[in-house]
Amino acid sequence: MAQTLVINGNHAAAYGAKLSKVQFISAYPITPQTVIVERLAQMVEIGELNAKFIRVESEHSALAACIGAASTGLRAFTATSSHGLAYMHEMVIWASGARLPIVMPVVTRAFAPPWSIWDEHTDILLERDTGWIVFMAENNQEVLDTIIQAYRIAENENVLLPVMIGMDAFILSHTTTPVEIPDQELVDNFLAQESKRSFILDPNNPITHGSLTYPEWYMEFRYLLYKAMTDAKSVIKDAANQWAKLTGKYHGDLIDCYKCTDADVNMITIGSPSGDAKEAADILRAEGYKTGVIRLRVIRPFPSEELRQAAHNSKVLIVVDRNLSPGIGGILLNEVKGVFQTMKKQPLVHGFIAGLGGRDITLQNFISMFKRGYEILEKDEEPGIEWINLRREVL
């Protein structure tokens, strides 16, 4: 029978892995992710979860071990953050190229120097072109639900790609909220699909993995990776809808459209700040503004068509980037601009850099960003990039 627990996002991630009956877990600690693998270690120790749990000496080895386990057909899981994700980058690329359905929460965190353990999305967005499906969760319930959905998506025979689930450091990872834990039988039925993988390592049927590929073959492998990512869109939508039918929990599929279809000014967000953006939209709606929020639940595959459809009535799009690509600005801003550049009737796309290194983005900040969108529209200003809460007096 389903139960509701008051748990933090890290524990929600651990419960998601447990309910998915992962068979292999590799663990290396890094703040603020450590609690995920600690909780899983407890579950394995007391017999709640029947899985092989190994401690490794680095994040690079953590994912390398998952690659080995997944290559033999096991359901593999690990978790990381920030510099840990950067350190495993080589293996991140290897896992997707080898088409291994590994699932890995990434507790998003800023990079050093200067040293920071607080929230920022630059770490996970730097991996957007590695061939992993990338989700960003808004709350703890969505963390649990998405990890379970991720295995169904990753193991689909038309996809066979690894999945990252981004969750904001300390905002989700260490904040406790009520989370509904579904029945094990329900999850078992949801994940009951048979994965048809013809390349599992088996000593009784020896094959070679990852051997040298000459130029006359390499492009075809990359095209198949590209096609799998494209095909994943319909699988992601199906997983979200089937999960909603079973549990009543729907967080959007590729995007989460909140009052966006008739909005003059839509705000594009990812992750936990989306909740404040929605509250700001409600406040402004009560004052007569037609505002909405388009939360990108999935970063890869990028929801280009879905975004065009959701924003087709928008006059201004406000993009909030909790990340930085030095030399160009916000990563999402430029991805969104690319979606609309071929349309005859384009909305104005204006970007804000906000919340780097865990700096607060307040409800009033979101209200101000919405109103700035109206100001740009009314004054016919050229859209650009602005920094929110930057302390220019100390520069």
Contents of the next structure:
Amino acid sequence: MAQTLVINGNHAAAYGAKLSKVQFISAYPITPQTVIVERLAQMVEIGELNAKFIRVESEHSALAACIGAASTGLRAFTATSSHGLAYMHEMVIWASGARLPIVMPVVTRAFAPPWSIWDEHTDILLERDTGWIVFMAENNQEVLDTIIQAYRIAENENVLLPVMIGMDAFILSHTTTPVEIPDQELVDNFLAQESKRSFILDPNNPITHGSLTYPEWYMEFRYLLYKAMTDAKSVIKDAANQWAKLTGKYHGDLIDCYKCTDADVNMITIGSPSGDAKEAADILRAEGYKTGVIRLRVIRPFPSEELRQAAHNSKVLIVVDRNLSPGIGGILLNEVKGVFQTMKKQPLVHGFIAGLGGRDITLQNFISMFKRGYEILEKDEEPGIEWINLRREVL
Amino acid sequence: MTSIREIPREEYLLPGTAACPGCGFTIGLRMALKALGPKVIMVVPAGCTSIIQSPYPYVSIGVPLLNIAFAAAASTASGIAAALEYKGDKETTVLVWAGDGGTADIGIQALSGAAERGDDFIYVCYDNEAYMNTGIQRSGATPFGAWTTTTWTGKREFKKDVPMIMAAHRIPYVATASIAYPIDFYDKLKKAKTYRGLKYLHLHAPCPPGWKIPTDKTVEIAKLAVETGLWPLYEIENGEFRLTGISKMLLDKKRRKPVEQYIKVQGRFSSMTDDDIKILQKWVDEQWETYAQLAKTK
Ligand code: SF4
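Go ahead and give the structure of the form predicted in complex with the partner chain, now that the form predicted alone is out.
Time for the whole complex; same chain goes first.
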């Protein structure tokens, strides 16, 4: 029987890996990710999980070791955050180019300098063009559920791409909430599909992988990766629906539409702040505003179609970016704008930069951001970018 | 010592590689695969081997081979070795085949980590003493006095002693080798295979374009490196240091040829002055005092 435990997001991630019966784990410590692999190390050492666990000397090596193990056909897992992710960036690109179904939670965290160990989404968003499927979880239950779904997606023979699952530093990683742990048997069945890999290193069938490839061939490899990303959409939807059927847990597929279809003002969010955004939408609905939230559960493949469908009636879209691309603004704002570019009747898209380096984004902030949406509409203002909770007095 | 007749006839380095004429390390690679093949998985970081294995869709190496990024060879091998252990495969050897840049410089962190953990694979550094594949830039293994495209007037620092760094990790087996002594290399690989843990072999391998030497002089010049004492052949087995092959005789200074003989035949050393050669000779002689100590203390 499924049991409910009160655990933090890091434990939920570790349970997700355990239930997925990962066979290989490599890890290098980085706050606030460490607990994920500490728990897994313990599970392996006390014999709860039959996997090889290697304690490497850097994040670059952690993912390289996963690439090695996955190349021999094993189900591989690691986890990281912030500078660790940036340090492994080269191997992030290698893993997807090699089409290896590795799964990796990323505890999203700000970059230095100045040092910050707190929440921000810039780290994971910087990896969006690497060829990984990128999820952002809203809560601890979703962290666990998505890791299991991720293996089913990654190992699908039409996909064969690695998956990272973003989870907000401390807000998810260190906050305990009730999480339902599904039965092992259920997970085994869910992941029972035959995994056909793109290649396996095997002396009985020698192949060379990753050779130098001249311009006459390279583009086709990239096209196949692009196509796999596109094909992944239906596989992601199928995984979400099947999981819902088995467990009753549904977190959305590529997007999570919260009262979004009839909303005049929709807020676009990712990760844990979405919970507050939804609450703000409810409060405002009670006051007669037609507000909704579209949470992007998946950032790659980008849910362009899904977003267009969900928001085609919206008059204003408010994009909340807990990230910064200096010189242009919020990363999501620009991605979202691109999606609506081709529509005749376009919603106004207004962006907020909020919560960098763990700065609080309060419920009140979400309410004001929604209200700004109405103001822009009523006053026929040009949409733009605003910073929330910026302490201008110290600048 | 294995006799030449006992070397397997099977070839795993297939005809038609994209190596330059006279390439030194391909001689070594051919031997390595004979010694370890066919139950081998090879890991290759960026370097000349990325080219000589032939571009897609051609293949010139008859064992499974995974290309990987420059800094990641040892850690990738760690992952493969652990995976083989998980699968209960005790037969397959994991072989990293990396250049000196990938070993002495960018890859040393991962190599050191794997050594400390005792991960089970053989790491061979083929040392052509510069970043040859990117057009001859200096590496940590480039010798004193050598011209490269980033040391136009000759490198002023001495070669990084990677085999001794690896020995300091107390791994079970460390050896140096030269492509001029292929059977010595073959035997060392065979021996390395009998140990569990990380085994490190450092193979000296001339490169005609990088060293500015004629393509038919590769072996001759590799031999001179050993005969002058610039490249000693030794092994460190479970901490025990032992000179091998002709290097055993070279503890006697008089039997070592002057380094000048090695320097003068290579275009890369053309900017070395007589004083530079003296500095190098002194450095070599001092190195040998260390080897004498090590050989005695066993
Ligand atoms: S550049 Fe030198 S080491 Fe590289 S393939 Fe050519 S000869 Fe061999």
